[in-house]
Amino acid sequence: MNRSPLSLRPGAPVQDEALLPTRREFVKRLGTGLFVWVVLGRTAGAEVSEAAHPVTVRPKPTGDFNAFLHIDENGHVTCFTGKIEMGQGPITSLPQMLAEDLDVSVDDISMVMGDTDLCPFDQGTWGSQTTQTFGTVWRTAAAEARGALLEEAAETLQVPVAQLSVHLGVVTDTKDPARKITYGQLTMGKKIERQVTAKPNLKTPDQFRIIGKPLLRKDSREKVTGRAVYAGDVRLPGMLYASILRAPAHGAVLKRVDTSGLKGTEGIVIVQQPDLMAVLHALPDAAEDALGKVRAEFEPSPSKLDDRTIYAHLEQAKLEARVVAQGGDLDVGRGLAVRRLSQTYLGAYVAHAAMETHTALAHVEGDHATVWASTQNPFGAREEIALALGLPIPKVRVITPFVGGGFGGKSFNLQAVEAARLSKATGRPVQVMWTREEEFFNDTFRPASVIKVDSGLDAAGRIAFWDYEVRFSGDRASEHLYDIAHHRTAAVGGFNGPPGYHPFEVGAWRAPGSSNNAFARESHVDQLASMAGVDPIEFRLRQLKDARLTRVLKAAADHWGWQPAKGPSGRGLGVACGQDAGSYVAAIAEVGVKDGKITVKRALWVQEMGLVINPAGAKIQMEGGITMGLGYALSEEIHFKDGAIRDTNFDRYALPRFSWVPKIETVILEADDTPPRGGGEPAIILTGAVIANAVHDATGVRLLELPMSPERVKAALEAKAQQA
């Protein structure tokens, strides 16, 4: 397998504290001003920094700090975080949170993201965690900075803190409004060492003036005008572009290589190592042309699997199931059931297919390496590169410019390791930018999965028991959402393995496991509703106890104008609901089916995600999730045989087209009294389920495999006609 030598999975342990830059080092880089250190796993209290000049307000940590903010002599705020921006919007929402509790303008805040020399350690940007896990701590840091500045202002103006107010970074004496001082003036070249004496409270929703307001993305102008810098836009003097020899199939082993065809080719540099062979040139097209003249012979892959036999292979895998949730007694539940339903649901391998392919530019100079990389995991990339080069981790710097989409696929950093190794070998900066074919070949796909559900209804039409087993999709969002006395949910394997069961690498794909689990669960619940002769929304409400989900589902029905009817009604309407990343979501869709092709006409998504920082950004994330979800629901599927990937570009791998996109309606329910929850992934989990249910309502055909391609729809319709 063509993988990086170090696989740092999401959630890997934090490195040794001795490898992290110290607070003094950060202070030396930025000079005077106010520094606030943000710590996850914090305890009460604060300590005065060892720095002599600036203020440092740092709560005593139980773990490493993983972000900080700095206020300079002009009052400008710079935030440093290991999080990265790949289109999900923290470059806007994080400043909104800071501006609210610091009382400054959003326009006075800059972000430095994903630079391992400037930003404290972060475990990676994934899982819709940035706002829900990090947001409250981030806001607390801003409030503590505001408290420190107010105390300093009180001493300067010789008034009590309670007599001061702050607006847009200006502190005013409320009894004498002419007496004012700015944040910048308070931090200007002074030796300030202060411990906050009273921990300020965060603002409450009724005090918000920035949080909850829809703001234009701070990076939008750069991106629409083409000024945004990605890893592939970085240039260094003397750099080379690399074209790398790839195996024709996963598991194939290089036997011999012949570079004689390159003799006399001007400017070509050849790097040949046991596990890495590349041709480099100062021009990217020249490097690509030269690689075409290399002759290589490979031992074939030992894999004999293909995209049809994979499901039986995964179903037969001898792995112990782990119980995710259980209650009651399944045997008792089966005894109560008067009608039974057992089904198996299948999901194909799906590519990430981000707009930007994996790219990195590496410059290795002696015992130092600097790498600009498109990655969701800059600190993981740093460790991978350090291991590959034999360097101490602090000698490697990873800088993350804008990332052109990730969806979990840029959690690994093979391209960065390749660029670094080639730079070391040539003594020159080297850029590795994967072609679209390389991107598909080296992807860590959403795994194929097999989900089995056995269930039944009691005499009253309620779910009597629920026995659910998911294989290789992962257990995220696998638990049922309903009030079922006798139930068991179990998982075999996970979304990233274990290794050896898939013919190539798999990994996290936007809301890992949730889309397959929602497809199986909500398709199955819909069938139970039909068996009970009950409207699908009414059936779900009867089985629900969760107040948040009940509210979301009722809001969806009201907004749609839902008219109850038992399915299949012929209307082509489907419903599904789910929970992911702490958020609740319900969807209703209308479809048409003609010649096997499914057309989604209207789509409504209602989401409750706690306190929403930027409603405009949240709406964009919902719309993006719905649209991206059309792909895994209707067309996206990796075809392969004997380790070879057959879909290596968009002429075969069909992404959603503009013509597929229905009328989309999004509703965000207010829940300001609930902490922020994830907003980047919940919408995508329901697309497959709601479309499958709508197709059943339209045709009476139940589709049990994703994607629901025209060929599969036609086959299902023909089978139904033959049965009739």
Second form
Amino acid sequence: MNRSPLSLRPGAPVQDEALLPTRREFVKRLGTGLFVWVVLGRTAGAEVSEAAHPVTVRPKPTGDFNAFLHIDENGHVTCFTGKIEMGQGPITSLPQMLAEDLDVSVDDISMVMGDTDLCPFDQGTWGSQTTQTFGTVWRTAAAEARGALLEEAAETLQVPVAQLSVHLGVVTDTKDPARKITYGQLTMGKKIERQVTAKPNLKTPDQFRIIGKPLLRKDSREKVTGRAVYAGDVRLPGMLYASILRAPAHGAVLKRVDTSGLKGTEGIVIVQQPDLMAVLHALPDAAEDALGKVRAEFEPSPSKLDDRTIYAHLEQAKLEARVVAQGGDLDVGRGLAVRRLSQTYLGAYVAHAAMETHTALAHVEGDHATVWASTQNPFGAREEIALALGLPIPKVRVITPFVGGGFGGKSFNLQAVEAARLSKATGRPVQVMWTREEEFFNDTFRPASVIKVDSGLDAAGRIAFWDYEVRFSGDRASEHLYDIAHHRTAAVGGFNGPPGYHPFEVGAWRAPGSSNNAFARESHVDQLASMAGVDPIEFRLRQLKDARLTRVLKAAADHWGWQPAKGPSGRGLGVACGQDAGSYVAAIAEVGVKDGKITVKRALWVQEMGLVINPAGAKIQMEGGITMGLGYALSEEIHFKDGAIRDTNFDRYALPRFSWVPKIETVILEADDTPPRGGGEPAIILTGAVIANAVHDATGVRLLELPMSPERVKAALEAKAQQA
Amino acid sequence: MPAANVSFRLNGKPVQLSVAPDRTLLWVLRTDLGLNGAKYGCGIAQCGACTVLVDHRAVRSCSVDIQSVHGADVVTIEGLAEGEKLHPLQEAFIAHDALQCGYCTAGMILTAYDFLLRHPNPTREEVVAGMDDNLCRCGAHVRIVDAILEAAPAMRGTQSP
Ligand code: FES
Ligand code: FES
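With the form predicted alone in hand, show me what the form predicted in complex with its partner chain looks like.
Complete assembly follows, chain above in first position.
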């Protein structure tokens, strides 16, 4: 991945005692070459933070630039960014953007990601921001670098800049093509610094050679050969593996612990602190076995909630509602309605369940700590570790190797803090790799949520009013997208709390809040369409406000070969549309229902996401979102009682499998003149809604609760049969 | 348990270990033998991330003892390529972008290896059924199936069980 001399070197912690690296220090470390500082200005941090623990300290010295790129004497380009690679693909798309505007080969670019000593501050990798917010700025930096190099070349070759052309890092005099000079030669022995400020000359879409072309992942070879390094793969001499004692239930307090069973067990180290008890050994399985011999007694959890009573609890929580959007007068709207529809939509707690559990290796030496962590926010982790160890922040270095999936769950860095504390306590490097059971216990789950929608149709069959309240899902993508004169959208709580209402930690989960909001909104609109006796696509098109959303929905109907019919048509076809992370998305799916089991047969997703950097990568992200979404739609639910989690491994918690995946078609609509938008999240928001609508179309039964498990589907079908 | 001698072939080379015979193959590979390609995902044979080949059969290394491979031929993802020449499955996974975070990838490839040995000419449905017990959270499923189907003919040509 990295050809830079400063790339990941497990076992070689940085001894540099400097404070937060400033530009000067970065320049000093890297020696000569061209530096371009990437400044995001005020847009940085404008997005909602998904950190489990918000970063409170924004380092001043580096605060004026967010990333930088460096071109060395060999013409090799290295980008230093605090963003991380967890599968979503910036390791490919960022070089692709740079290569375009810099006119170098993608292969001549390497990435140094998520290392707090080598990369400038970044608040975290989430919210589909990497391309959206950073994309243009990266391209700007590349264009700036190219401009600077052309100026150097003009001087060296004694010709005007306009007379020069660049291909693959070689500058040529167009009047005398024998006269060439490479980027490497131009930077040799020099220190050139630039900062991206004004609008430089970005290439326009008609000039693209690299952007917009499908490019295979750059990290595949390492990943198919087993060479890719994840946090759990880093080894240090003398390291110990820790197994940590966990409570059987959230809120259960440790009463007493008896380690006498460990007598005679060789090679173990016990760490016993008031809130952290661990058994460590040079072998991970030996540590785990040893922990099994520890007897511990806990007070019962004070929580008396379970996965059925939680909804009433959340519904009754006394918290002020925030108005997200409103217009007109709801009373007037209610007066206009000739038919009313009020529904409550429920969503279960869902786990992140990345295949890699939270893992970290920490090495605390004197007043310095180096921690390799699977994290989505290395800078947040650094701060949490510093706080836990009582070290100044600059004395902690967090290095992020490849991350084995995050989806929001790895913005929570408890495992890194635990590893650091255990390393400090034992004086040895310590690895903490949560077991799957610990992962299911400690996860910051997607919160259970309750969404209430009250609405009605006027005499003309249009939506007369819309009164929407989302509780505990978060307000992202909660606004309705339709032209409704009298409306109000309100939110209570958010995707991460507030604390005190959930029986365990909750947090951001891929497109936080959006999937539940899309499920409620699009299910509700679908019922209105069916009440109005209008085809669900036609019904939506009549009232959609946004031209971009209309475009994707129409395109979906075209690609599918949609035959209008009012629902339920018996065909098992569902429709949904929505907006997330600046992108627009529409979905159509066909389902079958047998013995309560829903099978998705065919799925079409159409997305407009502005300028697409890597169409191959974008499609993969869409497929991934659709597939992952099958889980929250059909099976994924955390069962719990009195603070204890009942689904602690994949034998009970069912992730989507190969046999669940339908024939998937993805279509990306061109919108090259619109800045790039988020691609990692929008697709997943519609999976629940489109399936619920398709099930209704197939059976006439409306499912109001996620996941739509076979038991729930059966119960709903039986209830309907009894009514009839 | 007292240590015992366990010997087997690992990625083509003989190994001899003196270990507690009930230790888990996955952890012996990852720690004692320094091969990190097999990953821990669940520890109870539910996800497939830890898959290795034992005598050409896919085995979940989190759920077998080291003594069970005594005398066997063990291949991990690190041993699948011949030098720099990748196995057709590896090539196909690259060509189809059949991975995202990559954490499930070794297990997917080695499970597919076993599957293709037994089903040299599979249909799409057979691949889906054969891979159904391997989990991927990133949702790379469609491409994994594509990659396996593409690798099938090449594997028929190169492998003998
Ligand atoms: S770790 Fe072995 S099957 Fe999951
Ligand atoms: S690629 Fe991430 S789990 Fe499969």
